[in-house]
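Presented as structure tokens, the chain that follows is alone, the form predicted alone.
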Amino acid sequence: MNAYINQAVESFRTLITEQLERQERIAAGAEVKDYTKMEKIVIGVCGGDGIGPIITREGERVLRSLLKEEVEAGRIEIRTIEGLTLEKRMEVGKAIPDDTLAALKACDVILKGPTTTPHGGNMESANVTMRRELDLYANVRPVNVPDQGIDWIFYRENSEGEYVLGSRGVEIPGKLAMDFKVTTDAGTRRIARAAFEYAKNNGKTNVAIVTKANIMKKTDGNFSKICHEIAEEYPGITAEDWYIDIMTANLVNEAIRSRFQVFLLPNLYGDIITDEAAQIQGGVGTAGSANVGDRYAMFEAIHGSAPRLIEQGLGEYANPSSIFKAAAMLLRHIARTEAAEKLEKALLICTESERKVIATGSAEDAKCAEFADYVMETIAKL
């Protein structure tokens, strides 16, 4: 048993050394790119699993389409990035493969599909080490549901908390096992900030602090405290708290949830409650999520790789409503907003108003080539 804990203990002295030496990185900042003054801008297209490589290959040709003058000029490429997928990673044991990861450091921007990471063992999510490897702090995910006056925006950190370490804990077989959640005041402090610019760029005027600081103290208190440091350099908007378990039952209240605007949160809560949100929204398969960094940044839908719809056939029938709306983020983060704004038009169409053809996973209705075409087809009426 003493070898154990002797073993559990230096295990956590490097992770604790590690983690100090990630903090003093983040304190330190980096450059932010400017796409309005880059030349080249390198878009990624990386496939993933199951139903990844169906919907991001509707998703390049969505972008193709619409910023087809710029890439015949040069001044866009679109490369598709191979060696994400899960048998490739099971190959050589990574969670990302070291060709792939450096293929996708190539690119400025990424439009990447949903990527399955195994039950058990020790293989980080791919998600997880492509956030930590380009430095993706902040994970945006709107829900927009204007019939009942939802106009949410989520700020979920996106390096730090449960995840950073998931893979890293101690166990002592047939006795125990502990995870680690890790929050530190630099991470913690660049994404306040990003989710209160935000705010006032956009005219909002509330900000919800979500976490669970009344039992995790040392964690989710210091993540509350600096969020409200933070919110102090910006006057007219207000900051509250509250915590994870009210705020996941307030958002299916009618009577109160329209009043929220702007979500500022943990990781692992970020990545639960944006979940429940995409559902109020009309399910995961509507939501793009947006994982932003100061050099790098990615861009994919927030649902799973749908193993069981490739499992019964289907994969050629998946929505790609999510991947078109991360597509959509892409385009404004690079700064081609009237690209975006046709995009974000046309799919409210195809997906409110006219509804034509409707995809659904189901072979009773559009297969997602299908949907793809009414969608190039609408933005082409714009």
Contents of the next structure:
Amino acid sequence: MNAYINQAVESFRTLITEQLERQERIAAGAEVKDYTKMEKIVIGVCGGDGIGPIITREGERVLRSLLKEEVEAGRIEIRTIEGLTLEKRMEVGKAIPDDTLAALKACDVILKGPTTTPHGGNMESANVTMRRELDLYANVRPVNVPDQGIDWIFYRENSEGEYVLGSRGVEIPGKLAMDFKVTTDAGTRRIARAAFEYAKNNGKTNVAIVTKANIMKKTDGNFSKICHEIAEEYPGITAEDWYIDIMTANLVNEAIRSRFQVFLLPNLYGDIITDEAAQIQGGVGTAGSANVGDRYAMFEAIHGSAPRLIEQGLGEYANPSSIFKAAAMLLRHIARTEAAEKLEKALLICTESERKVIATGSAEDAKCAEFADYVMETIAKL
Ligand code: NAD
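Structure of the form predicted in complex with nicotinamide-adenine-dinucleotide (previous: the form predicted alone):
Following is the full complex, with the preceding chain placed first.
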């Protein structure tokens, strides 16, 4: 037993050292890209697993059509990134194969299809690896239900918490298992600043800081404290503390949910509550999400690879709305606002007001490509 304990203590020393180094790197900061001044922007598209290649194929088609002139002029390149498939990842034993990672790092922004993460084992999720490798620290997810007064945006810390050491816990077989949760001051400061900057620039007056600081006193306690320190720099914006359990209930409480505007959360709570919020909006097929860092940004659907749809032979019927929303966020991020607005408007028409063609994953409804045609025809009429 002592051997197990000694080994665990040694690996804990390594973990603390590594995490302190990571905090120093974050604190040093990185240069933020200005897309309005770049001569050329490279958009990488990687399909992923399951329905991923099907929905991203349509996402790429829409992007190519909206950016046609800039692509032809060489100001924007849309590049296919190979190798982010479960088979390839298993073959090389890496969450992201080295050559795929290098190809991703040669892009500025990425449109990504969902990737399958095997249960158990040591294979880290491709998303967790990508967020870490490209330092995509802010997960941003808007949720809108206009007729219910819901206009939410979630700022989920994307690189720390339970995820950063998720594959490096300690186990004494048959006795106990421990995982680690890490919150750094610099990591919290940058996500808090991103949320408050968004609030300031978009006329929002309330930021809900959501933790379980009454139980996780060190990590969540610090997260909340630092968010409040940042809030002091933003007069006119109220920072409120909420616990994740009651906030989960608040989202389904019609009496109060429309009062919330911006949510600021550590990684795991953000992961869970944004799926709940997406469900309120109409399901995980309807939401896109941005993973933003200072140098890179990745945009994806919030749902997974839908293996059951593939097993049932229904992959071609997948709903691409969520990857289209992600594509619209990508366009906004690279300052192609007019193209983003066109896509957003067309999506509202196609999924809310007209609904002439719907794709749901059922063979009774339209195919993914048919819905994409409908969106593109709608864009052409705007
Ligand atoms: P899932 O999101 O793949 O599926 C949940 C349900 O929603 C299923 O019934 C599925 O058929 C349906 N669905 C999802 N997307 C759809 C779409 N576009 N159109 C129609 N129906 C759709 O969730 P899961 O089954 O829990 O996860 C499957 C795999 O995806 C897992 O390996 C998981 O790790 C991975 N995953 C990846 C990401 C990502 O890459 N960002 C996110 C979540 C899950």
